[in-house]
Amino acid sequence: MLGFRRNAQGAACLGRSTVRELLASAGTSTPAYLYDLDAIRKTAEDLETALGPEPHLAAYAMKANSAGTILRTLRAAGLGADVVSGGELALALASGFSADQILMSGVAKSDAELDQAIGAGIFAIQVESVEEIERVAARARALGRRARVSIRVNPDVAIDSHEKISTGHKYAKFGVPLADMPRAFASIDREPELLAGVGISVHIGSMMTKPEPYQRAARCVAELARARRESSTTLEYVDFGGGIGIDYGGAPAEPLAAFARAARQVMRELGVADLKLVMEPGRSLVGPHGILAANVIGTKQTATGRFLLLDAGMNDLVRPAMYGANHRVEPADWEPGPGDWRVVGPVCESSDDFGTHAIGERAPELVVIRDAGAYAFTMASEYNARPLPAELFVSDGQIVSVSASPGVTSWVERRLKA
């Protein structure tokens, strides 16, 4: 009884246990998320299974979900991180995660960032351009430590997503081209004191729901680890990235361990089976093992059609808003049915808009919007006025963890000493 599912009475669970049951032991309000850790830990195990004996690190990529408990689920099961920032790389290792299973990615990493990173002796700094190769070398020089880099390359490979979260093509701000690769090796060969060239990684970008462009994407990646190894002998790894999609209703995906198979058949037929696997899964892990619970505040008819006005809005969830995306909205005491209404929430924006759903006739007190676990509430905000939403942490049927706002008192007090 892993993740979300339903009783025989129809009733929304995580685990065992009805969402309101959990909601009524935890005392909590809504908005409020809820996550299914025994599902999660379950992903991430079959993730390690699917990897093998062979040498590899699959490396959390923490802006998809970065509550504590969850760091702590996923490195229990042998995860390493994927940080983004000086703030994720403080937590992952305040999580317990020891610096060798830390990358660190991002186009724009400060001083400071670089400093923490390198002073800590992270497994690897993905660089992004020639430029920043020759930032971290003098960032180096300074500390008078050697810092172990990677480069990622942009591979120019287009993926059938979203062109906010496409992130490999010619034109993204991400990545090294390929024609200048020869020159990003130079540049981290002249400094054969100050950096380590351990990798070379790929990221093209989110919600790949098939194999195919992230096997296109690591055949790059191997093609120029194989060649690398010719003049280099400091090189450890492959990294294949992540962008690993899930459903979120009606569009199939394939499940996390077929990627990590692909990436290893990718290695054998490239003859570079030997190096280390690297892959950074995020959304994959935790997207389906986490809901929102919303309260219906009430509803509204026009000529046009029949609104549900729930607690929860674009500030909670910004995903519907920012990419158009789809999470399903299904009613919390019974199965969706026959009778459409479109769902939007309280802010005062157009866009605070969940989308039409089939909800049934008859209104519902409770909702649950779906696979909400990743790149929900680490992009939540307090816009409006509006507290943050509180944290469920589910084991067993159990809640195990909350973590609450501080509510709009505190928001208030601190916006009048601004």
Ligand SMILES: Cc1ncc(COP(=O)(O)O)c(C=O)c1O
The other form holds:
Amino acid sequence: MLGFRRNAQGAACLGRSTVRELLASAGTSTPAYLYDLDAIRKTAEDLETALGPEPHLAAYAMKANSAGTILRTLRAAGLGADVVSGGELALALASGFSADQILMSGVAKSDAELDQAIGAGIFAIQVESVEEIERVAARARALGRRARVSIRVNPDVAIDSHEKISTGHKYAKFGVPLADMPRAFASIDREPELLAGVGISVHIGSMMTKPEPYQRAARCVAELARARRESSTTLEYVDFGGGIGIDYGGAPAEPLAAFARAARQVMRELGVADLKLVMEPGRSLVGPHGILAANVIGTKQTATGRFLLLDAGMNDLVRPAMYGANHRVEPADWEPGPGDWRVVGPVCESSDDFGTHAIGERAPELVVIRDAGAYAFTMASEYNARPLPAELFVSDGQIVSVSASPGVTSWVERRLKA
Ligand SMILES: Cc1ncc(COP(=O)(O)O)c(C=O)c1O
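Starting from the form predicted alone, produce the coordinates for the form predicted in complex with this ligand.
After this comes the whole thing, all chains and molecules, with the earlier chain placed first.
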């Protein structure tokens, strides 16, 4: 029994325990995130199986969820890590990922972050401009090291998702435009003592529900790699990025493993199957396997409708306010049914609104906000002096680890010192 489900009585469960039982056994107040580690492990194992015995690195984009328990689970399943800051790099290393399993992405890495990455000897720094190649060479010279770099190409491939999570079109800040790739290769080749050009990467955005746009971007990378091999002896890998979508309840999404198989197919078609295949999935590994549990503080009736007032707000889960995302909100103790409520949080912003959901005629005491395993806790803030929520990690129906909420006292102490 993996992931979110309903038991015979209709109660919301994670694996074989109800959400109520899990909250009670942890003795945690709400709001609280709960994650099913077994479901996360199974998704990672399916990905590894789909990638097969050929050389590969599935580098988990840890910005999606950087909880140590989850990082250790994914590392144990054979995954690497894709980091986007010095903080994430330090956490990845401390979580046991070896340097040669770590990629660093990001459009604006500081000198200190580049030094940290070069010093640790990570698998590759993914550069996003010709200017950055020159900066990496300068830092490698200063450190007396040779840096491994990959160029992230911007293939100008648009995807059908929210504009804020589409990154591979020509107006985006990300990647080296296709037309500038020869110049980027040339600047790597000018510094053979300082730079090893080991990869070509792409990441066109998030929430792709079918592999076609992924394959289009992959073809662009594979073609570049095929041509690049004529003149380079250092090229080791192609990286097709992340961006695999999940079903938030509105539209089905193909599984991560299907994208892995599609990636292999592109490599075979374009004659680069002997290179290492790198992917950077984030959301698809963890998103469906987390929920946010919230208590209902009260109800409110107005001329326009009825509100369900939660103790979880946009500071805990910002995706609805930030992207207009729809996360299903459901009663914890019974199946959702006829009886709409507009579900809102306590934060003093109109955008603190989780939308209208079929809850049932009676107001529940406890609700679950579904598919909250990715870009949820990692985007949480303390806005309105609201402490970060607790996180509970579940395996085989038991809580195996708890990260308690820091509580409001620590916020007061820190702000007093500011
Ligand atoms: C460079 C890069 N790789 C991978 C990812 C992971 O994307 P997703 O969580 O959609 O798989 C992101 C997400 O923003 C990213 O920026």
